[in-house]
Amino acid sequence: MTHPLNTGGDRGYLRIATEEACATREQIDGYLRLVREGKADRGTTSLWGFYGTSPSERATTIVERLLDLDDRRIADMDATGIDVAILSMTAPGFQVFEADEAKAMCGRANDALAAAVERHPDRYVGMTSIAPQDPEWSAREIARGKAELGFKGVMVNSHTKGEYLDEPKFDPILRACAEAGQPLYIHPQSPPDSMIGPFVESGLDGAVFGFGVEVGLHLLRLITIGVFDRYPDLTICVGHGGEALPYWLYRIDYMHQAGVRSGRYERMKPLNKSIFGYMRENVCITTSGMAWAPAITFAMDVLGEDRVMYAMDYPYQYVPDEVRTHDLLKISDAAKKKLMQTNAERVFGL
C-alpha cells in the first residue's frame, strides 16, 4: 500500500478502517419512496423512516455524512487519525428494490464509489455492491468491480427479502467471490418480516440487537450448509465483534456436532472441519461499533490475531475517542499492527 502516512507516524502502523458506509442520493431517495408508498419491509420502514424523516441531529448528520465522499469525510478521517477507509454502500443496499431497479441503481452506485476512490486513491478503498435478486448479474458485477473498478471486496447486506445466501440459487455469487479471490463482507440489515416482530415491538430491531442476531444467523447458515467445503479459499467477513459468535463459539460448535450425530436436522450434515475451525480459517471479523477492550482481546484470543480487523462503523458510530481504545489495547505491538493495518492489507489484497 502506498500512502503518505505509511510509517504510521510514532504509532508504527496505519489505521485502516474496514467497515465504513456511504450512499448515493438516488439510493436514499429510493428507500424513502418505498417507505412513503408502503412498499418497504418493516426493517427498512423502521430504519429509514427514522434516518430519512427525523429532524434529530443524529439522523440529519448521519445522512449528510453518508452522502459526502470528499471534504467532510476526509476531514473526519483526519480528525480521528484514520489513514484509509474501506468503503461500501450503506444498508440495506439495493436488496430491498425490485430486481431491475436494484441492478441499475447498484451499477450506478458502484461507478460513483469508484470515482470517489479515484479522487482519493490514498485514502479510500472500495467494495462492490451487488443485487442478489439476480445472482448471475451480481456475479458479473463482482467481476467488473475487480477488473474495471479496482474494488477489493464484495458487500452484501445480509438477507435479500428474507432469503439467505445458503440457498442454492445464490451460488453464483459465492462462486464469483471465490474466483475473484475477494472477501465477502456480510453487513447487517434489520431482520426480515418473518422474524422482526418481537424486535420492533421492543425497539430492538436495529444495531442495538436485531442486526447482530440476523447476521450471526446468516453466517451460521452458510457455514453449516458447507460453503467453505465447497469454496475452501473463500473468506467471509462480519463486523461488530463477529456479531457475538466468538462469545458463543464453544456452545455453537458443541451443539452443531451433537446435531450432526443425532440426525435431527436434514440439512445438518457432517463437515470437513468444525465450526471453530472455519471461524479461525475462513472468517474474519471487524471491531466496528465494538470499541471495547475486553471484547476485542477476547475475539483475538478465540479466533487468532490474524482474524480480527479494525473498523469504526462510520458514520453510524462516529466516536473519535474509540480510535484511542484500539491504540491503548494491552496487546503486543505486532498484534496491534495486525489489528490496525496488516490483516486488512492481507484480506483485501491492498
Second form
There are 2 protein chains.
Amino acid sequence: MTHPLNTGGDRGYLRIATEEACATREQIDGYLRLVREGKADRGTTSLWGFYGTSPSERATTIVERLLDLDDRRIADMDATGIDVAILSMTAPGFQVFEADEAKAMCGRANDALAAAVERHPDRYVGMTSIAPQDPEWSAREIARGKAELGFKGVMVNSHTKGEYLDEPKFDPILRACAEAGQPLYIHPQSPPDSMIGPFVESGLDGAVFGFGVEVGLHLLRLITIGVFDRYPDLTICVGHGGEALPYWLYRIDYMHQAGVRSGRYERMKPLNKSIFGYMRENVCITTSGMAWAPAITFAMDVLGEDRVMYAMDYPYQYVPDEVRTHDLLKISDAAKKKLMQTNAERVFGL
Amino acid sequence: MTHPLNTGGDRGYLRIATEEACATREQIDGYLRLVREGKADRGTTSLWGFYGTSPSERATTIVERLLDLDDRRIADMDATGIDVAILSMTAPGFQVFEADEAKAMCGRANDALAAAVERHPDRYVGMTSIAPQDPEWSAREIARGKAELGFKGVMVNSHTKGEYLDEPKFDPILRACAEAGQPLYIHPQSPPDSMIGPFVESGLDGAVFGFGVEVGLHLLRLITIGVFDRYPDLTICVGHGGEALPYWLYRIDYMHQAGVRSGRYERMKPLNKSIFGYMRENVCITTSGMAWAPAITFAMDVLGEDRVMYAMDYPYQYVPDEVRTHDLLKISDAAKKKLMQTNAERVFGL
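Hand over the structure of the form predicted in complex with a further copy of the same chain; the form predicted on its own is what we had up.
Shown next: the complete complex, the earlier chain at its head.
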C-alpha cells in the first residue's frame, strides 16, 4: 500500500492500528432505544446506559470520537502517529437488535464505513460488520464487503444474544470468512445474561474484566469445536493481548487433553492439533488496551513474532503514550516492523 | 521447620507445594448425594457428576488420591520430590451444602486433616476449611484452626452459592484471617449458575477455563471493594499463575481508574493503591497447573520474586515432569529458593 509517510519515515515502519472503533448515529440511537424500552440485555444496559447517557468526560468524548470519521479522527491519528486505522463498528455492533432491523442497520453502517474509507483511502481500512441473527445474510454481506466495499476483514462483536459462533447454525459465517480469505475479528461486548451476573453486580462486566474473559471463552469454544480443522486456512483475530489465552495456554492445553482423554464432554472431541498449535497457526492477537511491554513481549514469545499486531483501541483507550510504549519495545527492528506494520498487511491482505 | 531432607540436599531448597488437595469420604459422598437428588448447582453437577461417577482413569485415580492422606500420598510426594505439601479440602469444599450440614462436615474434615498432619508433621501443613454460609462460625473455625489444629492458612473454594466474599456479610471471615495473621487462599470451584451458562454448554466450565476466570473475578471483586484498605496486612493467595490477573494487570488498572473517574458504578470507589500495588503487596500467587516457564517468569517479573510460590495441584495435575520444569527455570538460585521454599515459609508462617 502507498501511504503519504511511505515507510514511516525515520522510524522504518508504518503504525497500522488494527482494532479501531467507529459508530453510526443510528446505531447508538438504537442502543439507547433498547435500553430505554427495557429491551436490552443486562450488558448492553450497563454499557450503553453509561456511554450513551453519562455526562462524564470519558463517556461524552468517546461518543463524539466514535461518530467522527473525518477531521477529528484524522487529527487524533496524526497527533499520535497512527498511519493507518483498521476500522470497525463498535460493540455490540448490530447483534443486539431483532434480525430485520439488525440487517438493515448493519448494511447501512457498512456502506457508511466504505464511504469513509473512500474519502481517506490512505488512512483507513474497513472491516465488514455482520448480523449473525441471519447467518446466510451475513455470509452474503461478507462477500459484498469484500467485492463491493473493499473491506479487508470481518468483525463480530462476540456473542449474539447469548449464542456463539461454534453453534452449527453459524457455520455459513465461518465458511464465508474462509472463502473470502479474510480474518474474522472477535471483538468484546458485554457478557450475555447467562454469564454476566457476578460481573455486573460488582461493576466488572466491561473492559476492566468481563469483556476479556467472554471473548477468550468465545475463541476457546471455536477452537475446541474444531473450527480450524474445518477451515484450516481461517484466521481469527482477538484483541487485548489475546484475551489472556496466551498466558493460560499451558493449562488450557493440559486440561483440554485430559478432558478429551477422559470423555468428560460429548462435545469435546480430539483435534488435529493442540490448542497451542492453533494459537500459533490460526490465531492472531492485537495489543489493543494492552500497551504494556511485559505482556506484549510474552505474547510474541509464546505465539511467535508473526502473530501479534499493534492496535490502539481508539477511542476507548486513546493514550498517545501507548504508541511510544510500542516504539520503545526492546525487540529487534525486524520484530517491531512485524508488530507495527507487516503482520497487519499480511493478515488483512493490504 | 525441620525436615528429613533439611535443605533439599544438593539442590539447596525444599520443594514446598502450596495447593494440594484432599477430601473426606463424607465430603465426596455429600457431593454425589446432591447431584443424585438434583440439589447441586450446574457446576457441581458437571464437576462431581464426572469425578464421582466416571469410570475413566483420570476420575477414578483422582478420587483415590484425594482420599489418601498416608502411604500413597507420601509415596507420590517422594516419587516427585515434594518435601512438604500444604493441604486443603478439595473443591467445592463445604460451600455447596446447607449451612448446618456444611458446618458439621467442615469441622469433621478439619479435624481429620489435623490428624493427618499430626501423623506426618514433617511432610504436611494444613489449611482451615470454612463454611461461609455462616460467617461468624467460619471466623471461629479460623481461630480454632490456628489455635487448636495448628493450621497455617484458610481455604475458601471461591463463591458460596453464587455469593462472593466482598459482600458485607462475609466481613467476619476476612477479619478473622487478618486477626489470625493467616493467608486466605481462594481456590476454584465451578462458576455459579449466574455465570456458568456459556461455559458449561461448551465443556469449558472446569479447570480448562471456567475455574480460572471465576477466581480471577473473585479476587478482583475483593480488591476493587477495598478489602486491602480495610485489612492492609491481609494476604490473599490464588493459584494457577494468579488466575491470569498478572497478564491482565495493565488493562485492569487502566480501566479501573477510568471507571472510578467516570463514576460509572456506585460500587467502584477510589482505592488507596492501584490494582498493581495490591497485586504486588497483598496478593501471592502459586504455579499450580501452570508449570510453564514463560508464565512463571512473567509473573515473577511483574509481581516480584516474593509473590510467586510453587504448587503442584495434586492430584489433579500429578505430573512429575512439572517439578523438573520448576527446577530448571532460568532464574537466579536465590529467586528459585524463594519460589520453591521461602516464600511459602513466609506467607504461611512455617
